[in-house]
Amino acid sequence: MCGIFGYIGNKNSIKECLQGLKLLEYRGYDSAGIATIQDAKILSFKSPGKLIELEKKINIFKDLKFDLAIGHTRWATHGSPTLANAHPHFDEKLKLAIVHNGIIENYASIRKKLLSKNILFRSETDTEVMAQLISYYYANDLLKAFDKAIKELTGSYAIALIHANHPDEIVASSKESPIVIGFDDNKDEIIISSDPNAFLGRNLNILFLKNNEIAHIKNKKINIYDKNLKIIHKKTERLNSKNISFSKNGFEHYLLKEIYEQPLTIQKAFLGRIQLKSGEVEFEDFNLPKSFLKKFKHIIITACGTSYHAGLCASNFFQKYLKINCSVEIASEMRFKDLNLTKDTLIIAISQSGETADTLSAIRKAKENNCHILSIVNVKNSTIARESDSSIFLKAGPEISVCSTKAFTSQITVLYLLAIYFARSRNLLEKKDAQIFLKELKKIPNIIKKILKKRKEIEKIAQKYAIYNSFFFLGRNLMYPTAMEAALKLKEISYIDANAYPAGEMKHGPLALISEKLPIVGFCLNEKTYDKMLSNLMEAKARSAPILAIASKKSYGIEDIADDIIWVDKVIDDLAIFPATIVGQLLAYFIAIIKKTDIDQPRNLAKSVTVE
């Protein structure tokens, strides 16, 4: 999850690591550091905390120029986030620095044996372990000594390397965890990261590594060997990003400006994809065989976090339009359940990043079973998008805020999208019902508008409710799990527990919490489940429970229940999801503000989660 950035070239290395840096500290910002080279000898900035902490001991040096650095910004695994735990990490005699990202599992026995050779060790990361083994196999040849050094482990890496007898070299190396090469075209610049993301702003020519591959970049040339430490030529991809920046527009948080992008980027998830006319859905470099399409018996949708909110919702359409079961599976579990996988099932994918270590270890066993991948990811040329047998975009942008929000509403537009699709082809759905469904689907950004009109209205509602500890949010059907990524959005950005629960399980058990201390957050926009839920809201008012709802305009008897109440434009139960997931957000966004925690990077938590 902790962020690389590695740069040999004519700039100043270390200016253009920061901004690397700050271009991929959403992946952590525990700690942060830079290494480079001066006189022989390695020179090393570090620096607990975010990334402002570090800027601010280099600056210090302003003058300071040099052609080659790498940089970390950490998310911590091994090792409390403090200045001995931050990278980049060395060995005992301070002449080789390492940047890592990953876990190595076997790192404790490594280290048993190096401490029998008196080799001092300064920090308790898995890391040091690497510099320490790396040096300690050093006899004045980088690449045999890195290339021996990491046969020995067992884990995931993503790695940098420098060494001070070595001043215009970078050795990296990935397995199970992402590293991408990017250069122009007279390799005046090279630059390695963990993520695409940092080379925004440029137009390069990039390559990613696969496991067990290593890079040697020196005096402008790269050279790429696999595991028996032969040369191999890898295919380049073009990258132009050089109009492309972060920017938060005005907004105060880039939480904010992402919530306010949602009727854009819903509308460029289904823009050219739609074909109302013929009611027909059309993806580009769709990739499946027509074959299978017409066959598979199954779909496991498997995804983490928001990702698995919106695989939940889908699951429901996919099954009421194909007529063939859908599972979802949390990606972190699914590796280690039996589900009678074959070549007949086909597995959904969803990450926003389409680097997530957990989604990825399932989908690498389902691919063991001969199962068809299809992915829905945010990012091109991301590791779940090439290990794929196709991939479906979402179009949304670069999410910069660690809290998902346009990726969720992004998701469930391309999710269902792909439920037209899939059903259309198999002959499951009329014409007519498919294009009433799609111009219902293209309101949806314009109802979107008026919600966020109501920013002054929430905004007030959060005053009264940010004094509570603890809520509970309630749904039935497809607003359960919009509840549970409304839960998860206030969870993560306020502190606050928050729990999802279908509505009618609360009688079975949770309604033993229910007191005046604790508010209910009811989602009543299915109409399909409209008078269950009263009854459900019924129950939790007659324990004294506070109660906010959001509801259709107009809809009848939620009034005599719900002690505040956010109106919505009605909109059919499968879209409702909608305008649900668009006041949670700003619900929890605005109690968020109320308790002053840090919007866009809270606490313990990272963006994209490429570690298990």
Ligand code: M6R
Second form
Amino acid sequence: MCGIFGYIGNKNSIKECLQGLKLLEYRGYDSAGIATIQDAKILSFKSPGKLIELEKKINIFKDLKFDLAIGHTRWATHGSPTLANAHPHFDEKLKLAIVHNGIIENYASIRKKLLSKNILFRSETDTEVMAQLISYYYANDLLKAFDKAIKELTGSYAIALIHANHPDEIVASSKESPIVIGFDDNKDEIIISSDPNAFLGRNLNILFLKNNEIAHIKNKKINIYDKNLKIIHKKTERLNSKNISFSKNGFEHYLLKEIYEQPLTIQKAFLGRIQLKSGEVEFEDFNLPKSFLKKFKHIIITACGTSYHAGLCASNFFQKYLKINCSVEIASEMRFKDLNLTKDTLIIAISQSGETADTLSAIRKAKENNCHILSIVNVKNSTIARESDSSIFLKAGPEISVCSTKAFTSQITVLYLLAIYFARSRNLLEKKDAQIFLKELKKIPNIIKKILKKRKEIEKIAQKYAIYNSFFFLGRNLMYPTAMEAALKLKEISYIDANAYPAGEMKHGPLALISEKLPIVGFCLNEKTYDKMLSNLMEAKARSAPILAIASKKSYGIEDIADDIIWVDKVIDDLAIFPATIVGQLLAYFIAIIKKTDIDQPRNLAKSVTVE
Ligand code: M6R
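Could the form predicted in complex with the ligand be shown next, to go alongside the form predicted on its own?
Everything in the complex follows now, all chains and molecules, and the chain you saw is the first one.
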């Protein structure tokens, strides 16, 4: 994972680097570090823990002017999150500093080779092995040494490096890990980053490095080389994010702000896409060939974490309206499965960040099998968006909290619209039926607003339930993936053990765990399975489990079973995911507040998971 950043330009490079790393900290926050060059020597600062710790260390240098700097924010893979393992890493002579995102698979054998040449190592990391190898090949030409070294590496990397003998140069390269370079028209500032999020607040030309390409930046020049070290010319795009900023808007945490944004973000996901009069759905920038649209025979949705749950929620809807099979694959597993992938398979890849390595691997495998890849992503210009045949964007704005909330509800919205779009294109859905559904969907933002007003009530219930060490989240039909998502929220931000089960499965084993110490959160918003859900809750109650139910105002019988009920407005079964999810998010948030956890940056996690 990790975020890397490099800066050459007319501003204070240390300050710019810190600013850039702040925008990349969501990629990992186990340690951070910055290196620059002063008097032909590498000057570096590192700190375990969050960026704020590093900032404290370099405060006195923040006003000095350095022309260039590289920086890193780490999510630990090889080696624990200690100072010694923090990036940048150096060669033995401390002439070269390198920052790296990715994993070098053959680092052990290279390390062995270098150890046999009596080269001393300071850390356990694969990154230091790279630094030492480049240095080993160095003979006054940084680019050549770099090129020779990376040809020996297997695995994935995005690298930026500086050398004390070359005080005006940065070299960078990418293999299976993204690197984007941004620069203004005069190249007064040239920035290297793991992703365009670090360009927030700027108006830049950008270019992405492809696998094995090397960027050599020197004297306001950016030369890009291919794997044969031949200069290539790359197209640039314009990215203007001058008016976008990260802010909590007065909320205590990004998470709460993002939960509260959902009435708006859901609206943004359907705005301009729903044509109520004709009962049609339209997507901008959508280039699925018409012939394919009519003929694909199978849908595979692939994603991770919360995005996977969104896929589970939507698959039923695709099957219902398209009358074809729609399976959902966890991306990290899909790559290793023997799936029947053909040119008639539509792959829908869902990812908030568009950078998740597992999802990328899954779509690359599908591409090898000539499948059409349609991605649903939030971040434009992300790797998944760029590698897909077509993309639909969530338009939810930056999601900063590691715990995903608004992306989930936008994903469901877009997936539902997509199902309607396909069904209408294939003449499988009548205009009036589409209109009825779309009208109901348009009501969701207001339904959510009402739940958000129940904040105090949910906070009170959270206080009662925060004493427990384990939870079961139960649901049936669409409420099962909804329960999975709610359980993930609780685990992720409160560090409480939370398991989700299809309620009917309890009697096949998990019921053995039930006691007065294990509360059940029951999602009772599906009319189709309501009676059965009540029976399952009764079975748990009979074994003394405290029961917290989420039910709609028109339901009956639940009051006799549940200890606590959070009432929400009644919506049609397909849309019940929305109110249930908002309650789950708020419940997790308020329990985490009581647990005093690091809500926006939970331990051991990162927002963008760029390793497999
Ligand atoms: O960016 P993506 O949607 O591809 O991320 C997938 C998961 O890593 C992500 O949803 C993760 O599960 C969240 N932290 C859950 O809140």
